[in-house]
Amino acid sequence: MLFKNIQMIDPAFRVLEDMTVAVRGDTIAYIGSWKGLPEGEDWGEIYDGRGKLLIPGLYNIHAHTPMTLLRGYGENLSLHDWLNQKIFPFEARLTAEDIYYGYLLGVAEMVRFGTVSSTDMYFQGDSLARAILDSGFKSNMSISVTCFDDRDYKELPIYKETLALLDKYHLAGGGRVKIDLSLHGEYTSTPKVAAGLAQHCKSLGLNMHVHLSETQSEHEGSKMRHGKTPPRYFADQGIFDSPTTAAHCVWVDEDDLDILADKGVTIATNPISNLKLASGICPIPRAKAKGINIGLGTDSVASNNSLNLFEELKLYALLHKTTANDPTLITPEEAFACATINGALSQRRENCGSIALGHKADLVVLDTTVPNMQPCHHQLFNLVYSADGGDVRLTMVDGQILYRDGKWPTLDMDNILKHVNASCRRIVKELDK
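Assuming the form predicted in complex with another copy of the chain, can you produce the structure of this chain alone?
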């Protein structure tokens, strides 16, 4: 495919006009003028880019994608009641097939809103991997370790499950699937398991994905349980010896931020989920000052309740101006980096996250003729502050179109919705008994 006469955001976040961008296979093979395009190659469809903006696809680096099934199931409860009365009983009834279709629905939503990749944590790894492969989506996926007794990590069933997943799916789909390791959290594991998992992750050279200091009770509880904060505890168990994406980091203090900076941990901030669950607000200005890599996540649909990273992008770009009482804080360039390249780097996908020659063709086309994108004093400002997820016209992952003008070429939407709705009816019926 070849995009012609299109505006684009380059890797330095500059807006380039009237560009030609060509895709060969899964790769961006040409960026330049129409005249400079090498002759004699058949690029396939020529996409008329007038009135359109080409951006790198968005990275959602903290998600539990199959939880689309729980959208709007149980609202306005205390965290305890919400988890114990609604979320956990529902999740306990999810089958492998439920999770497969729930994931596909999440992909449909994410690509409709311009997201090309997730860092995903859930269970039923085969369902996750199959959904990623079948849909054409990209993901660093993990099944997360929880363990409340003093066992060795290698005694847990998940140890072998993870090895099987690695064997079967790691780098499958031309590298679209990556298997991360994951510790669910400080409060849902024991020191021995954490240390064992950390060692395993390091020996395999994989990425780590964790929840970290999301709530005050978790953060303060860790001090009681271990005599240290969750970041200090994780560092001591060796968790951060692998490249780590740590979700939330709402309650971290200065020393914690120093640890994260020192260990090269990426913060996956989830502002909408944190507001909805009344968890608090991540101290982004202080994290930024330490040079910590920051990316954006939606968390699960159950605490969001959508997978629309444009919402997350705008809120991220605005929220911290007020918490720091400084309207000059978080530039649109910084915010857009968090939604794209920072996420790609956290997934260790060095050839992703920006529109550059030789990079993977993870591309999104936005309509800039819609009223909310007019007039245009600066297209990047409009993109960050004014774009609506519904302005996305096309989403491509590794050169394959996953969404275009209200249609999902790789997904059988009728079948997905049929399965998802049947799953929900079945589970709610069981729970209502």
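Swap state to the form predicted alone from the form predicted in complex with another copy of the chain:
What follows is just the one chain, with no partners and no other molecules.
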């Protein structure tokens, strides 16, 4: 496919005009002028980019995608009540098929809004991996470890499940599927299990995904249980000895941030979810000052209630200006990096996250003729502060179009919606008994 006469955002976040970008297979094979395009090669469809902006795909680096089935199910509750009264009872009734179709619905929503990859934490790993492969999406997926008794990590069923997932799915789909390891949290596991998981992750050279200091009670409870904050506890158990994405990080203190910086941990900040559940606000200004890699996540649809990363992008760009009383704090370039290249780096996808020669063709086209994108004094500023996921006209992952002008070529949306709504009706009926 070849994009012609299109604006694009380059790796330095400059807006380039009248560009030609060619895709060969799953790779960006040419970037330049129309006149400089090599002759004699059939690039396939020529996409007229007039009035359009080509951007790298977005990265949602903290998600529980199958929880699309719980959209709007538990509202106006504290985190504790929300989890125990609504979320956990509903999730206990999810089947493998429920999770498969819930994930596909989440993929449909994400690619509709320009997201090309997620860092996902859930259960029923076979269902997750099949949904990723069938849809054409990308994901670093993990099955989160929880344990409340005295077993060793290798005694848990999830140990064997993880080995099976690694053998069957790691780097499947041309590398679109990556298997990470995951500890749900400090408060849902034991030191013995955390240390065992950490050693296993390091020995395999995989990524780690954790919840960290999402709430004040979690943070203070860790100090009571272990005499340590969650970051110090995780570091001492070896969790951070592998490349780690830590979700939330709302209640971290200065020493905690030093640990995260020293260990190269990525913060996956989830501003909408944290605000909705009144968990607090991640101290991004202090994290940014320490050079910590920061990416954006939506968390689950149950606590967001959408997977529209453009909403997270704008809120991230604005929220921390207020908390720091500094309107210059986060530039549009820095905000957009959090939604793109920073997320790709957290997933260790070094050839992704920007429009560059030889990178994977993970591309998104936005309509710039819509009212909210006009007039245009600076397209990057419009992209961060004015654009909406609804402005997306095309989303491509590894050179394959997953969304275009209201259609999902790889997904049977009628079938997905039929299964999802039937699952919800069944589960709610069971819960109401």
